[in-house]
Each structure stands twice: as structure tokens, then as C-alpha cells.
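Form predicted alone, single chain, as C-alpha cells, below.
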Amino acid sequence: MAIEYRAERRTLTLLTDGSAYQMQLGALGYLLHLYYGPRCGDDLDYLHLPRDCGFSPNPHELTEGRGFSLDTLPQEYSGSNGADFRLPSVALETAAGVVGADLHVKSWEIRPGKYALAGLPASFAAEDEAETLAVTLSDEASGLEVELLYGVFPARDVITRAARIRNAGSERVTLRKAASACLDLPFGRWDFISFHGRHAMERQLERAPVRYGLQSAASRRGTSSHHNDPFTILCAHDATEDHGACYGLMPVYSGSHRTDVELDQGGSVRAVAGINPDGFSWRLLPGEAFETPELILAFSDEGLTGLSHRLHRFLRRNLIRGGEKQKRLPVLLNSWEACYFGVDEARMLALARGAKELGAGMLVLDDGWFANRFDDRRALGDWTVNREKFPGGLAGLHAKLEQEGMAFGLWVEPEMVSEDSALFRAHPDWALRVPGRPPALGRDQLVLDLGREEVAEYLHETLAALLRESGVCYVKWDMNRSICDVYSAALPPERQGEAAHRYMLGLYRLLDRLTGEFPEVLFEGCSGGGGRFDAGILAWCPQIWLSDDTDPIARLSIQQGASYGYPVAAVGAHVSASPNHQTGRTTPLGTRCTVAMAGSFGFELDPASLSEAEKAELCSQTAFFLRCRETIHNGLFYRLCAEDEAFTAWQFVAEDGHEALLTLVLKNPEANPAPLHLRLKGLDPAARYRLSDCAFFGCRNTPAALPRAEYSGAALLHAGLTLPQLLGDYPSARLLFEKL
């Protein structure tokens, strides 16, 4: 059993192979959090002794004993406007204007299998892979009930959480905040890791000690955003890649989010994560319910690497649907950086022939193929092919690509509309915008109100027809602006706080319908690159374009930041031209390949601009990626370097251990440098490994050959490996070890 109840202490314990999560049905019916960490086989209520703390109120029923206060006790889901002055998990307002919630346990139940959420992305499992604990809390004054849902995945070392909030009273209530989960850590010194950034420079790791007061990672942009990834980590102050306690908190949501972390007067840390409450409200009439997005929780006492491995494996196997399509799809060339809006049939066929020389097997037609789309100022929403550019339509282009032996992929941006478009002129009320106020434009476009059924239905019909006509096997689904001026013409004034979340529900319904109707098509998510790179989109899109910045040196920190929570297979990464279009930096071709290989691997350039030697090199690199794709995408990923080192080194170890790939990029070559020395990870110490491939790229010198072709696993793990000196502008190395 993954869930145990012990009546003597009234404890409920959630057990995974490597962790225990324990709560208690405490005094007066409060649900208290006791512990989350390594398995220890005991009831742990003895950790929380009675404590009289000044200015921390006591329940009315216990005024004779001042040792009990919600303000000092760890809880599973905190109420509001009561005796706990720390972060609330839920906030509501009744029809009479009463604000707050005082939550007591009403019932609990253990169920086989994994709970499901209606209309929201969530993890899945076979019935024998997971168990569900459902604990119902109630607020007697308002009639509100909160069903806390826990999904326990023992073999994955993961626990998922969500809340189903129901109005069981006789009058309406309005939710002002509805978090997915609360996690209290009453003891220890913790650091908060978040991933900030901006467009074209996403997921920059920030690690800081948890300080007294509040710290947050949040987005108000209507998307998970380039600026603050939803995924965060709480880790022990002394935790490293390989040692120390780490907790990962990953919302399965793509809209505005917030994770707050608070260190209180007694040294306890509380994290509350879910939908950003700023601008949010949700009206519940009697009998109605609201479900929060899921939160994935993972614990590791093997440092940040152990946490990453748990999350990578869980996302690949229990969240992402259709990931096997990645193994069947050929390497692609995307037309965007090759020709931007200057696409037409002749240009695409020329790109396809050039891509074939590089070993690619698919051409993706990016922006510029429809209506009068010659720049980014017009025509979004008018998804009819431009017959002047493509006389035979998309079907005709597809047929000609097939003759060239190339598969066909297509770019769309269905959630947007240009003011200069037939769609907007016909339905101006379909766009989100505040009445009486000129809307802000992002890339000269507005956002369609996907919360409206007629809008979602129009998009479904349009896109389904487009997919049937074109016969594509790959869709790049883009979304190129933050959402503001949030006001839905379809909602009454008292429900406008629901518009942003209804938008997300409409998007999820649309993705679910289309991926179900076109199971052979791989959908790649995109939002100006990494503006919506999150677990919610991954549920339908096995990979997401990580960043519009294709510069390989900038990509090192972007891709490394993503690796803490997200699997390598989810990362869209391409080899682009040099000098780079975003930064102007010049980098060696082999280094560009080395970085793109830690992702989906494709091309974002015009093959006609390459020399014959460059084409031959790229063809060889493509073949090497395809040979190692299973190890790269579905193996174990290791970060072998600190953020501030002069190089970035990554290692990929096949799941069955038969091979290991090591890549290194020198970011800052120095005169008279220290040796490039690394200790490998994840190898079998008792085995021997043969160096079957060793390549250096972009070196001004001729690196010395490694002195040996065979090593013991123990030597590589403990003594490490010293690489020859690499000189030049951003040189790189690639080493493949095969287990003997």
C-alpha cells in the first residue's frame, strides 16, 4: 500500500520508494502536516510540541491551553482570515461579505489509481501504478468544502496534489484565491531556487537563502512566461548536485501563476503554489465546484541531480502523451531564420533539397504562408493559404515535398488575431480588450477569447480542416505576446475575474480535441520561444521551442536552467547560422551542433549559404544525433559543471547503462589555463568503458589525442578524465563511451 492510516496517532502517510509524506488528523479536526522526506517508518507527531507563542491566537475551544495555535503549526492547506497569519491557500468571500475560511477535516478516503481533473492537464497512471488519497475539509460558516487530492506514484518518487473546491452551502461564494497546494517545512535552513529571464534569455537560475518575509516566483502575463518559470525548488542550504535534500514544486499550468515562499517567526518555511490570485476570482453557486491545476511534488535526498532524474522520468512517462512520436519523426529544418516572411513554393522546395543534404527529413513551413501575411502587422486569424505564394495550396506543397522524400510540418498561431484581418473585422468582440480603452498591442496583435465556446469552436474547425488539407505530421503552435486588457465580452461584470482562467481551459480543450483527432501529428509548443514552456503544455506537446535565441553560447544557460525540471526530449533546439541572428556572435559549426544535440536537434538556417564541407559536417552530426537520440532523450542527464565555470559540460547515460555521451563547450578560453578535468557520473564502477567516439570542434590548435581508449568505470567516476587543452572561440568536445 502506498497510503497508510494509523488510527492510534490518526496519521496518514504517503509512501514512495524513497520518501514519506505524513499528515495528521489533529486537534479540533485540523489537518496538520508532519513530515516530507526520506522514509523513516514512524509516526512523527512528536516533532511538534505544544508551544505558547505571543500574538499567535488560540482556538476558542482551547482557551484554557495556549499551546495550540494555527499560526505556529504546519498545515496541509491553510485557511484565511483566521488565527494563521501566514500565507493562505484559499481565500473566499460570501454573499454577505464575510471573508475567510476555517477548514476542518470532514472525511477522507483512499482510492485505487490516480484521480482525474476535468478540463485540466494532469498526470496519468495505470491503476496499479498509483493511489489516491482524498481528504475533504469544510468551512462550516460558508458551506465551502475543499477536497484535497493526493496522487502517490511509489516507483516514481512523486506525489501530485490538487484541490477540488465545492460550494456545499445555500448561497453563492466567490473565490479570491485557490492554490493547488501548501507545503510547510518546519525545520532546517533552505534555499529558494527559481528561474527568471526575459524573451530570448529564459530560465536563468537564481538561488538565494530563504529569508524572513516573502519571496515569490510569479507571472501576471496570462502565460507561464519567459520571465519566471512556474517550476521552483526548495533545497537544503548545503545541497549540491549530488548531495542534500531538495523539493521540486512544478505546477501543471500554463497561465498566470505564483509560488510564494515565507519564512515565519519560528523558522518554519511555507510554500503556496497555484494560479496567481492577482486579478483572479471565481463565483461558485450552490453545488458548483472549482478544480485547481495539479502540482507535481518530488523529493530527493540525492541533491539536485536526483531531483531532476525523478522529474524527468515522471514527465516523460506519466504526463507527456505522444512522446513516442519524437522517435519516429525525422530531423527537421524550420524556414524561419532561413527566410522569415519570404516564403513561397519555390523557396520551400529549395530549402527541402538543401535540408536533405544535411540529413534532415522534414521541412517546417513557418510564418508567412497565409492570406496577405508579408510581415507581422496583419492577417493573423485568416488561416487560408496564399495562392500567389503556393499555387497548389498546402496539399500541393505536401505532394511535392513527398516527391523529394521530405515530410511536411507547419507553423500556426491560432490564439491571436491581427486588427488588420478579416476575422477581426467580422468579430471584433472575439478579442480580449477592455471596453472604452484602446488595447495594448503585442507584435501588432490581440488575443482571441478562447474562453468563449464559439471562438474555440471556430478555431477547432479551422485548424482541423487545415491539418486534413495539408497532411502535415508536425505542427509548431506559436503564441507571440503576453496577455493584458483581460476582459471578456461574453462574461457579466461579476465574472470578469474568471476570464483569464477560462482562456486556459479553452486552450486546453482545443489542444485535447486536436491531438485526439490527429494522433499521428506531433504538436510542438512555442510562445516566442520559451514564453509558455511548462508542464501544462507538455501534456499535449511532447516538445516545446525553448527560446527564440538560437545562439549556442546563450543557449547553454537557457538549456541548463530548463534541465533542472524538464527532460531533454522536451527541449526544442536547432543549429542556426553564424553570425547568430539574435546576438551577432560567431561560433564554430560543431559547437552549434553540440548544444543543439541536447534537445530535439534540427536546423534553423539556409543550406544554400553553407559550403560543401559544412554540409558534410552537418550530415555527419545529424547521423550521430540519430544514433544517440534514445540515450540523449530518454537516458539520465547530468550537469557536470557549476554555472560560473569557464565551460559547460553535460553527460547523458543510457537508461540501461550501455553507453554514455559527454559534451563540453568552452565558454571562456584563457591563457595558461588550468586543466579541463571532469569526474563522470552514472557509470557502473565495476565495468570497463571504451571511448568509441572522440571529436573536438572549433579549435585553433590541434588537441592532443586522449592517451587511452579504454577506462574503468571506477576511474572515470572517482579519478575523472582530463581533456586536452582547447584553444579558439568557443571550442567544444564530444566523447562517447560504450560499456564493454
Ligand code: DGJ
The other form holds:
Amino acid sequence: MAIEYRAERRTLTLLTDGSAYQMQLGALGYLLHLYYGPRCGDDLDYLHLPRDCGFSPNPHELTEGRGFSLDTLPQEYSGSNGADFRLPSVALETAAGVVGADLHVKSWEIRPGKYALAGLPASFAAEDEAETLAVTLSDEASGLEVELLYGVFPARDVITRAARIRNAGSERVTLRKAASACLDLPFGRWDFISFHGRHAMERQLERAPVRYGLQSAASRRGTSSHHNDPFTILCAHDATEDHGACYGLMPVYSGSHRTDVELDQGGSVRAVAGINPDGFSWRLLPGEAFETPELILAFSDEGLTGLSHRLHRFLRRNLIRGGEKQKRLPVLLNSWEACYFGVDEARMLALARGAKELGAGMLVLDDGWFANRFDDRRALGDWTVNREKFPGGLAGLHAKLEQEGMAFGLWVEPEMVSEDSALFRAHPDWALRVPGRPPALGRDQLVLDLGREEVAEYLHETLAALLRESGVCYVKWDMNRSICDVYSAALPPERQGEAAHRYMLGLYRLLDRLTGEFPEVLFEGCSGGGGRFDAGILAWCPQIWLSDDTDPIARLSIQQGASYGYPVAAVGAHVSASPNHQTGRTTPLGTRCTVAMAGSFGFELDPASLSEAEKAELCSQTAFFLRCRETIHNGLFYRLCAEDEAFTAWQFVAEDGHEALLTLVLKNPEANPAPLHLRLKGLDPAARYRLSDCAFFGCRNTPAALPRAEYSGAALLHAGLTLPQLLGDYPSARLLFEKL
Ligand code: DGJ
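In place of the form predicted alone, output the structure of the form predicted in complex with this ligand.
Okay, now the whole complex, with that chain kicking things off.
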């Protein structure tokens, strides 16, 4: 039983193998949060003693003293405009002007299996893998009912949450905020970890103690954004990679989001996460319901690595659909950095032949193949192949690629429209724009109103025809601007606050339909790199292009940042040319491979620019990646050092432990350096390991060979390993240990 009710103390406990989450059907009908942490086998209401706190109001019904206040007690889903002055989870107003909600428990129920959400991406479970707790709260004054949904995955140490909000009254209600969940941590000292960034420099980790007042990680861009990953962590102030309590909060959502964290007067921390309430509203007529996106909550008391492992496994097994396609996917070469808009059939065939020499098995035709798309100022929306560039059409190119023994993949950017396009000329009102105001252009393009039925229908038909015609087995689904001027010509004035979320629902439905109808095609997400790298998109796209910055040194912090929440297999990463097109930095070929290997591993360069020796090196790197792909993608990932060290080292351990791959990149070579020493992780201390592959790349010196070919697991774990001195610009090392 993953969910226990104990009548004596009226507690409901959600149990996973390594955690317990407890709430209480508390006094006066309030649903109180009691605890989330390691399992304790007890009722934990004794922790929350009556407390008369100045300026914290008491419920009218309280008969004795002033010790009970919503302002001081931990809650499961906070109301608004009531006695709790901390972060609200739900905010609303009724036609009669009633503002806010005071939520009391109406009923609760334990259900087998995992709840589902209509129209939203959500985790899934086999029948016996999860249980659902549904607690219905109601607000008398507005007639609102909130069904709190908890999915409990015992073997994953994961609890998912969502709220189904229903207007059970007789008047309309307008939601102003509808968070997915609220998490109160009443005791302890906590740090907040978030991942900020910008285009081409996403997912930079920031860790700071939670301070009094508010801090947030949010996006108002209509996408999860390059700027603030929706995934955040609350961890014990002294938590490290290997020790301490860590909570991961991962919204399964790709639009504007916000996670607020507040430290209150009594030292209690509250996190509230979900759709960004800025600009959001949703009108509910009597009987109508609104479902919030899901929030994945994971707990680890084994530090940040333990948290990452739980989330990686959960996302791979219980969220991402079609991940097994990655195992069959050939290594690809993408045309973008090789020729940008200068694509045509002859160049693609030349790229394909070159790609084959690198061991790649698929050519991806990126931007520039359709209509008059000679640059990024025109043609988005006109998804017909340019016959001057591709006389045989996409089917013709596919046939020729097949003759070369290469698979075919295609880039599209369906959510967008250029003003200079036949589509825009025919349907100017299909673009989001505020009447009477010229819309802001992003990369010279506008955003289609995907919340509109006919727009989504048109895109579905167009894309389905394109996929059938081209016969591709891979699609790169791009999205290259932030969304502003949000106004839908199809919605009445009082529903304009719904447009941004309706856009997301339209996008999800489109992805759901297409991935269902083309089950063999692997869809890779992209938004100018990592502008929409999130759990919502991952539900349909097993991998997402992580960043438009392909510089391997810049990628170290971007990929490491992503690794806290997202599995390695989800990370789109390619080997590109040097000097790098984004940073101008020169790096060794082997180091570029070492970094791209911690992801999907592909190419983003013109093989014709490579020497024969470089081609041979890339071919052997491809073979090595394919040899280790299962361990890299589906094993356990370890970060071996902090951001501020001179090197970055990562380790991948096969899920069954039979091998471990260690990679290291030197960011700052120093004169007369201290020994390069590391302790490995995740090995079997009782086993012996043979160093079956050891390679150094980009060194100016000849690194000394490692003195031993065999080590005990305990030695590598506790005493560690010393690597030889590596000199040069960004050298790297790759070591494979096989368990004997
Ligand atoms: C942005 C993507 O991130 C790039 O990889 C490339 O596909 C371009 N768009 C094409 O316009």
C-alpha cells in the first residue's frame, strides 16, 4: 500500500521506498501538511504545536484560545484572501465580487493506478506501479472545488501532483492563479537552486540560501525559456552531491511558469509552483473544470546525485514516450552549421556521403528547404519544398539518401509564420497580435495562435502530409521566438487571459496526434536550443536540442546544469567545427566529442572541411559512442566536481554496473599544476575493474600512461585515481572501466 490512512490522528501518508509525505485532515476541516522526508513510521502532527502568533488571525469557529492560524500552519494547497498571508496556490473572483478561497476538506479517496490529465502531458504508470490519492477541497463562498491529485510511485521515490479545479456553484468564477502544488517545509534551513540563462547560455546553476521574503524562478515568455528552467531544487543548506535532503520540483509544462519560494516569519519555507499567474486568467462557468499541469516531486536524502538519479529514471520510464526509438536512431549529421540556409540536393548528398565517413547514419535537413526560405526573414508557414533547390522534392532526396545507405530527418518550425509568407497573407488573424498595435517581431516572425482549432487542424494536416511525403524517421521541431502580444482573435475579451495556456494545449494536442500517427518517427524538440527544454516537451520528444551554443567548453556548464533534473539521453549535443561558430574558440576535435558524448552525439559540421585523419578520428569516436550509448543514456550519471574547478568530470555507470565511463575536460590548464585527482562513484567496492579504454585528446604533451590496468572498486571509490598531467588548450580524457 503506497497510501495509508490512520483514523486515530486522521493522517494520510504517501509512502515511497525512501520517503514519506504526510498530511492531516485537520481541525475545522483544513487539510494540513505535516511532513515530507525519509520514512518515519509515525504520525507527525505532534510537530505542529498550537502557536499564538501576533497578527496571525484565527478562524471564526475556533472555540479555544488563539493557537490555530492558517498563517502559521503548513498547508497542502493554500487559499487566498484568508488568514494565510503567505503565498496563495489559488486565486479567483466570482461574478458577485467574492475574491479568494478558504478551502476545507469535502472528501477523499484512494484509487489504484495513476490519475490522468486531459490534454496535458503527464507521467504514466503501469496499473500496479502507482496509486492515486484524490482529496477534494471546497470553498463555500465561491462554490469552487479543488481536487488535489497525488500520484505515488513507491519504487521511484516520486510523488506527482496536480489540481483539478471545478466550479460547483451557480455563478461564473474567474481563476487568477491556479498552481499545480504547494509544498511547505516548516522546519530547517534550506537553499534554493535554480537554473538561469539566456539564449545560447542556458541552465547556469545558482544556489543561494532561501532568504526572508520571496524568490522565484519564472518565465513570462510563453515558453519555459532559456532564461529560467522550470525545474528547481530545495535542498538542506548543508546538502552536497552525496549527502543531505533534496527536493526536486519539476513542472511538466512548457509555457510561462513560476515557482515562488517564501521564507516566513516563523522560519517556514513555502514553495508554490505552476503556470505563471502573470497575465493568466481562466473563466469557469458552472460545472466547468480546469486542470493544472502536473508537478513532479522527488525526494532524496542522498544529496543532489541521488535526486538526479531518481528524476532521470522517472522521466525515462514514466514520462518520456517513445524513448526506445533513441536506441535504434543512427548518429546524425545536421546541416545547420554546415551550410545554414544554403541547402540544396547536391549539398545534402555531399554532406550525407561525408557523414557516412564519420560513421553517421542519418542526414538531417535543417532550415532553408521550403518555399523562398533563403534567410530567416520569410516563408515560415509555407511548408512546400523549394523545387529549385530540391528538384525531386523531399521524396526524391529521401530516395537518393537511401541509395547512399543514409536515413533522412527533417527540420520544421510549425508554430511560426513570417509576415512574408502565403500563409500570413491568407490568414493574418491566425497570428497572435493585439488589435491596434503593431506586433513585436522575434527573428522577424510571428506566432500562430495554436489555441485556435482551425490553426491546429491546418498544422496537423500540413505536417502529416509532409511526414508522409518525405518518409523521414526523425523530425527536429523548432520554435524560435518568445511569445508576446498575446491576444487571440478567436477569444472573447473576458477570455483573453486564457490565450497563452490554450496555445500550450493546442501544441500538446498537435504533438500527441502526430507522435501517435507516426510512431516510428523520433521527434526532437528545439527552441533556438534550450528555449523549451522541459518535462512537458519531453513527454513527446525523447530528446531536445539543449543549446545553440555548440562550443564544448561553454557546453560543460550548460549540460551539467541540465543534468540535475534531466536524463543524459534527453540532451541534444553535436560535434561542431572549430573555431566554434558561436564563441570563436578553438578546441580539440576529441574534446568536442567527449562533451557531445554526454548527450545524443551527432555532427553539426561539413565533413568536407576535415582532413582524412580527422575523419578517421570521428569515425572511431562514433563507434565508441555507439558501443557505450546504453551506459551513457540509460545508466547512472555522476557529476564528479563542482563548477568552479579547473576541470569538469562526469561518470556514467551502466545500470547493471558492468562498466563505467569517466570523462574529464580541462577548462583551465595551469603551469606546474597540482595532481589531477578524482574519486570515482557508483562502483562496486568488492569488484575489480579493468581499464579497457584510456584516451587523451588535444594534449600538447604526451600524457604518461596510467601505471595500472586493473583496480579494485574500493580503491577507485575511496583512494581515487590520479591522471597524468594534461597540457594544451582544453585537453580531455576518456576512460572506460569494465567490471571483471
Ligand atoms: C534554431 C536552432 O536551434 C538551430 O539549431 C537551427 O535549427 C536554426 N534554428 C534554424 O533556423
